[in-house]
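Below you'll find only one chain, the form predicted alone, shown as structure tokens.
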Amino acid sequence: MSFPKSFLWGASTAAYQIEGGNARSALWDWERKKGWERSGEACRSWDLFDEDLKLIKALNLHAYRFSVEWSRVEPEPGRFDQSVIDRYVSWARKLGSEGIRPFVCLHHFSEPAWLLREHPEGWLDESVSGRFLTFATRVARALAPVVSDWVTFNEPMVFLAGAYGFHQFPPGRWMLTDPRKQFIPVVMPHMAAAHKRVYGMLHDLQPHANVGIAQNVAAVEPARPGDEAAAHTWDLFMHRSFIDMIRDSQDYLGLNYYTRIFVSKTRVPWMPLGTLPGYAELEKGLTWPVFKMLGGRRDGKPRTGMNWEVVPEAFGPLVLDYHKSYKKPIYIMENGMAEPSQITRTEFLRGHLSSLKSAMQAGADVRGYFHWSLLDNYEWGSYRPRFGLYTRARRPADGADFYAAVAASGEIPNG
């Protein structure tokens, strides 16, 4: 089962999760406020990028997606640290010199602490879009000679729901469950507008720029007969509405896929949009008896260290559906599993890559696959889930040899 020779094999990371020492980020104090395990030095990638580059090369990868930490680049409002920008430029240049295509993400959940001091409502304040554009422009002008692939926002809906819906990220609002608040008509369009402004800026700077987002998408199914409308409502809101807002301002569609969820309808007033989306995190927060009583459903599929069900057979059909809906080239920007898991990463990769290949054979224009993640990293509150092809000590983890063989040959070895 062969992939095209031009197909990109890559890995993805995020600055806050691997660099370490991002003390000027709003997340730094948020960790303490939430009682999270502290991120601390993370994987020390800020100082050990050359070691990370060796791992990327050992995996035979053609691409590497990393994010630029806004709070490092602009530690105070209007003050840009050129030495930080220069370091990111050097990373992209080193990748390119090794034949590895850098994809640069401008926003991966982390924002400067000063941003929320000056704009306590965050993205509810329309002027934050201008702040982000200023930062992105400064970064893009420096990186443009060595980077042409850009991700404006990673998982914008996960971030917005966490920051403005469920008190998971700063500024920590509880808006999604309150129909009187203006979460949907305000905060989503503000971030979509920011994407459009950055998209235009990048294309003015680089007519050949390749610009998109990385949108988290789950396979969504009705929990039971009669839940079809609820499943459609949640899928449209969480996965497709943001893409629809920026439909004409993206050169590709980036998809992050991990699992499937069942959605049921509910009359519980504090559940969003009259739905009960069956995420493992929601089950944990409610407890299984309450989750089940409210109509929640999980199936008997193997589970990963995040308690997410492993459903590779849903991956290919989902990708094909997005291709038919949006008619854009697709990059799988994230796909991976956390250990400890009930299956091996080799099994996970084999199943998901086989499903992806089936979608491509059916006509989906998929240009690349980025595994999450290169390293075991800080998973927003804990180091316990281990997503890496390498450990934090940079030792190979389960599946690294398999993925390196796939990247080298473009073929999925027979099991």
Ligand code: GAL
Second form
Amino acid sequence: MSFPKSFLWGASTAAYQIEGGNARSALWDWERKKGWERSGEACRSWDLFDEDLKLIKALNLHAYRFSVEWSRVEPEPGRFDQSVIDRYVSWARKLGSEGIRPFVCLHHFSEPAWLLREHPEGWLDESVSGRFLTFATRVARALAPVVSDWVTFNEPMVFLAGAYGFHQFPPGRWMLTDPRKQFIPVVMPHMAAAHKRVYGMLHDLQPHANVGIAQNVAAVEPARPGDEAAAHTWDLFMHRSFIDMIRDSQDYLGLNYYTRIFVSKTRVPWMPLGTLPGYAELEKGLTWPVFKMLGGRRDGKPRTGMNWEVVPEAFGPLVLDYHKSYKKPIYIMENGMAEPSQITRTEFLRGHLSSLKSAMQAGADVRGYFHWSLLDNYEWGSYRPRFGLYTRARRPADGADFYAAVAASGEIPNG
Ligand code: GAL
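Same protein, different condition: the form predicted alone was shown, now please give the form predicted together with the named molecule.
Then the entire complex follows, led off by the chain already shown.
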């Protein structure tokens, strides 16, 4: 089977990671505070969109997912910068005139510094949802003539866990030790409500709008016999509960898949929901012996530059599972790997696309695949992991030719 003619081959990016100079974002000072490598001028995509467009065309893509930077569009509360909005409109128009469908994401981790000055509690404060709706409405009205595919939130759970759970993003709270206190009953519903309001607004504006989120999903496995319930608890919490909260306000299911995690039950009081979700990041923070002592497990798969296991064989079954649970069209909104890696991007793509194809053969209604990412970019604190089909200097990386051939033919070339 080839991929269907109508299948969308795309790439994803995010404003803060590629545009450069987003000094009004709350992340800008946060980088300094955390001692992160600075994002600086990133890929300079704010000024070099035409260069990016050339790459998108060279890859034969039919779709491009980018995000609009709230802190540029609304640099001060209630003051909208029309020249910024016009620039995003011009990008979408240029894409459209090349036959490339723009998918526009309204929130990809970065928020304006003023938002957290005015609402220091962030999404704990119900009124933030109104702020987001105001911004989204402004953007949507301007883009509506040229955009009808929308992503309200990128990885709401990763963002919320980072910002409210373990001090990774502003405002930097530590609430994940007991998510039942405020995280699940307050923060998540506020963001879900914001999604629903924006969903309604977009559909009032465009009855044919295609609206959803891009949800982080990992394949979850119990670390050992007896850990099944813990694995299920974590899967529900991290991957499914937000989708369930907005179940009737999604036209599609957007999935970001990178890896799998093993989950163990633990009695360590500070682990959320009595589980130890075996993320590579957690292993790094705890060190391997401590991680292992607490019940953490990794396996012998090749690892990427993020130290994530490469598990293509879990991808198709996961997609099929989400298809069965939610019965919505699916877009793979992100999938990719960081160099330096133990396998090449070409091998990574071949494995993941074959697995995806099997899921489609088994009935999953998948409409598109967006590779993360078009360019090497700012990986939230560091430029070391290189996720791009192109480098920051816009030279092709391994995998670019392969992906361009897939996008042109709808076939996976033989190895
Ligand atoms: C996702 C995120 C992207 C990118 C990618 C690779 O979680 O949406 O912004 O950073 O992971 O880590």
